[in-house]
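Heads up, the chain below is alone and in the form predicted on its own; it's given as structure tokens.
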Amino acid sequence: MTQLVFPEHANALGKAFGGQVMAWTDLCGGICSMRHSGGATVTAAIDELTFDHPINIGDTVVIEARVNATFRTSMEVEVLVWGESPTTGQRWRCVEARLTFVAIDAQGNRRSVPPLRPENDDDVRRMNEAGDRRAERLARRKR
């Protein structure tokens, strides 16, 4: 996904509000959980957003998602946003985050997932790490 940082965007030291770049987060993410679930999704939680750069006014933003795994009827999803100037090509990351989100029917009730099919060493790694995390969200909710 691909944005352009407008002056409503910003705040007054011409930096985009951290709250929009949240949002632009959230609808990648969004999106992202909908092209894997075959339907739609809903937010049910952040577990990490992390600001590492500012993005200026004027600059583009570059919001890059990917399932990272797959529950029965969630999914962690990883987003990273990158500013990059217009006129360089230059690109610096602004943000990682990773979200879950529950796969719904047009009821609102849970559906299933699909499975998630590694392809790769690093693949099967964020597997597993995305399932320690959610592990830990759950143990936290019981408390």
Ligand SMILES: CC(C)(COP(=O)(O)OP(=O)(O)OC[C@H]1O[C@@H](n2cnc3c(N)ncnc32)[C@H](O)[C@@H]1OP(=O)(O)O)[C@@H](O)C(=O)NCCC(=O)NCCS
Given for the second form:
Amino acid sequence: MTQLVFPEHANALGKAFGGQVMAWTDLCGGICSMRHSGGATVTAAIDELTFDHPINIGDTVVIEARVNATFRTSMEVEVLVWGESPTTGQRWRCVEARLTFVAIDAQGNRRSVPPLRPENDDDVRRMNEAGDRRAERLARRKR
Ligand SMILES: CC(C)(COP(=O)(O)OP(=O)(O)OC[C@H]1O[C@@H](n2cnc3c(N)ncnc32)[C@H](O)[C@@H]1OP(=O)(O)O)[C@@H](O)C(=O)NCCC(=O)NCCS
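Form predicted on its own already given; the form predicted together with this ligand follows:
The next block holds the full complex; its first chain is the one shown before.
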């Protein structure tokens, strides 16, 4: 997704408002999970999210999402948010976040998601690491 930061997206300091960046993060991750699973999804969890660098009014925001791993009805999606200067094209990383989405059908019941087909070592590494993070999330949920 690509977005231009307008004044209505900004805080009192003229930087993109954190809640707005979170909404874009959730939206882009949600579209990614819907594309993969072929239907509606809901956000089940957002892992720790940090804002590394600000984005100013007038800058471009580039949001990239990818499915790291699929489970039974849920998926881990990684979202990267970049600021981009419209004059120089220079990019800087603003946010890295991981979200869990659950696929639901028209009745709101959970539905299974198609498995990922890893194509290289990096894909396999991402799947394995996502599996570890899922175990931690579910353990936290139980506590
Ligand atoms: C997310 C939700 C569907 C989970 O429903 P539930 O009845 O708790 O279902 P389950 O415990 O069977 O979990 C379903 C899946 O979600 C995963 N999940 C649920 N909560 C999770 C969490 N906090 N972190 C990671 N995964 C989670 C489960 O591991 C399971 O995955 P799997 O099928 O791949 O093994 C339900 O809590 C919900 O509807 N929450 C509100 C969602 C919402 O309104 N989001 C914001 C607007 S989109």
